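There is one chain below, alone, in structure tokens, taken in the form predicted alone.
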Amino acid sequence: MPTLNTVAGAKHARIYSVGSYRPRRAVTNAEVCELIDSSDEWIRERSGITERRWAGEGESVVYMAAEAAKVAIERAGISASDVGLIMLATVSHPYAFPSAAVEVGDLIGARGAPAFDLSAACAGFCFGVGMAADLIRGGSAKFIVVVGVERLTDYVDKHDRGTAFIFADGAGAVVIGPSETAGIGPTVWGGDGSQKDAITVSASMTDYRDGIVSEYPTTVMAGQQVFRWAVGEMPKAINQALEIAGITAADLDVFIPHQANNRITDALVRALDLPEKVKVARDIITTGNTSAASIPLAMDAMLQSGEAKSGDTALLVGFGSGLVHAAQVVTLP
């Protein structure tokens, strides 16, 4: 039996840069309330959201992802030809195939780079970060672009009082590459398919095609069920991520949870007893819930505003439809 060769990878991996794309159109609560029986006060109280971004003409999943990736690549100081893999987290690309990722590769000039989409909803970006770090240490690629992107408004009933005000659109991307020191901690992740109906779509596309349902499938969510799960289970995953990374909450500089709902973020901060010095992402206030895009969007916003800085120790946690979750500690680029 022959002995097979293996490839040695980098000792560690880190995030080199982050880039983002926010759709041009900002939508206020007042505009959302023209289609649902609600108010600005109620939306702010329930979610913290004051406005969100909705994609318009020309702002497809592929376009937004490519724009965010271009920024990340430029900030990383590498060229598109250096990209060894593109991983794109989304649940809203409207084509079953080809992948959005392979189209992004063409648009950014990384032709020939392997590329694939992954579907882990709001945890998709953290799934991608964890896999990218492992692939780099395993020698499968040197530089990997991980994108989180959504155009959720294509799958939201704008007359649904329970979801119309929450979901939004956008893209965020990071470049991950080799490092002499650890810049990405181990990923704590999991899934619970028994709760698949907590956040899902109203019907399958084949049911719609075959006339079994007459209305185009849109997002449905059991809000209270998701809230209880997030505030009950995510502190456990977060504490595991801290422990396996070898740090405590006191060592953190920044906390960037999935921007699902400000009330969930508040509950997580209380459950973790985070020190006051820890900066907490609140990008949802002006961006809404962008699922897989929310963490890199929030990361970029904090770095660009100066609220967070390069070298800070940050805790990331994504959670959502599946139900799935993933958390890791990273060093900010």
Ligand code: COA
Contents of the next structure:
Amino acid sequence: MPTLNTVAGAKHARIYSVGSYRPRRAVTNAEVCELIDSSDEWIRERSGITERRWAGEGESVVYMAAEAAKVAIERAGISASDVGLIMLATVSHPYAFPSAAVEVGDLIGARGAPAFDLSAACAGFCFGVGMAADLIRGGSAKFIVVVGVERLTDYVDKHDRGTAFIFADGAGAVVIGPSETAGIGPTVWGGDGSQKDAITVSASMTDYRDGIVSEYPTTVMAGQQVFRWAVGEMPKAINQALEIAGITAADLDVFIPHQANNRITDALVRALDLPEKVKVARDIITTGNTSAASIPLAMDAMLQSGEAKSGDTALLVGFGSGLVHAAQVVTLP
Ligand code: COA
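The form predicted in complex with coenzyme A (COA) is what I need now, so please give it after the form predicted alone.
Below, the chain from earlier opens the complete complex, with every other chain and molecule after it.
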């Protein structure tokens, strides 16, 4: 049997840049309440959300992802031809194939780069960051674009008071590449398919086609189950991510959890006993829950506003439908 060659890549990886795309149309709680029996006060109190962005004409998953990726590539100081892989996390691209990622590659001028979509719902971005770091260290690519993008409003019933006020649209992207020092800590990740019904789609497209269900499939969520799981399980994953990165909460500058619900963020901050100095992402207030896009959107907003700065140590955690989760410590670009 011949001995096969293997390749090795960079010693470490880091995030070079982040870019994002927010849909043009901002939608207030008052507008959401035109279709559901709710109130601005209830939505603010239970979720923290005051408004969100809903994608309109032309703002497809592919378009929003490409816009975010272009910004990230420009800020990274590389050219599109340097991109060695595009990994796109989404659950709302309306075509089963080809992937949104391969279309994004064409739109941004990264022709020839391998590209694929990954389906890990609200944990998708952190799945992508972890895999990108490992692929760069393994020598499979030098520069990788990781995108989190959603157009969840295509899969939400705007008359459902359990979900209509939470979910929204947008895109965020990072460029990850080689580094002399470790800029991405090990990823702690997991999945629990026994809770697949906690956030899911009401029916399959084939059931809809075959008339087994008459309603177009939309998101159904057991809100309290998700809330309890996130608050109970995520602190364990986060503490493991800190431990294997070799740091403690006192070393953190920034905490960017998936923007699921501001009350979940509050509960995580309490459970982790984060020091006061740690800046906590609250992008959900004006952006809603954008699933795979929420962490890079929040990261970009914090860096652009000056709330966080380049070189800060940040803890990321994504969690959602599956149920799946992923957490890692990173150095902000
Ligand atoms: N507006 C007004 N009242 C509402 C409402 C709405 N949109 N939705 C539910 N209610 C009412 C219910 O009818 C119920 O009334 P009752 O006490 O008179 O029976 C009451 O509010 C409580 O309902 P419940 O479903 O238990 O609400 P909740 O406190 O669990 O809040 C969520 C609902 C969705 C905000 C909350 O469960 C949640 O945030 N879960 C996590 C969801 C999440 O983060 N998902 C994304 C993960 S990726």
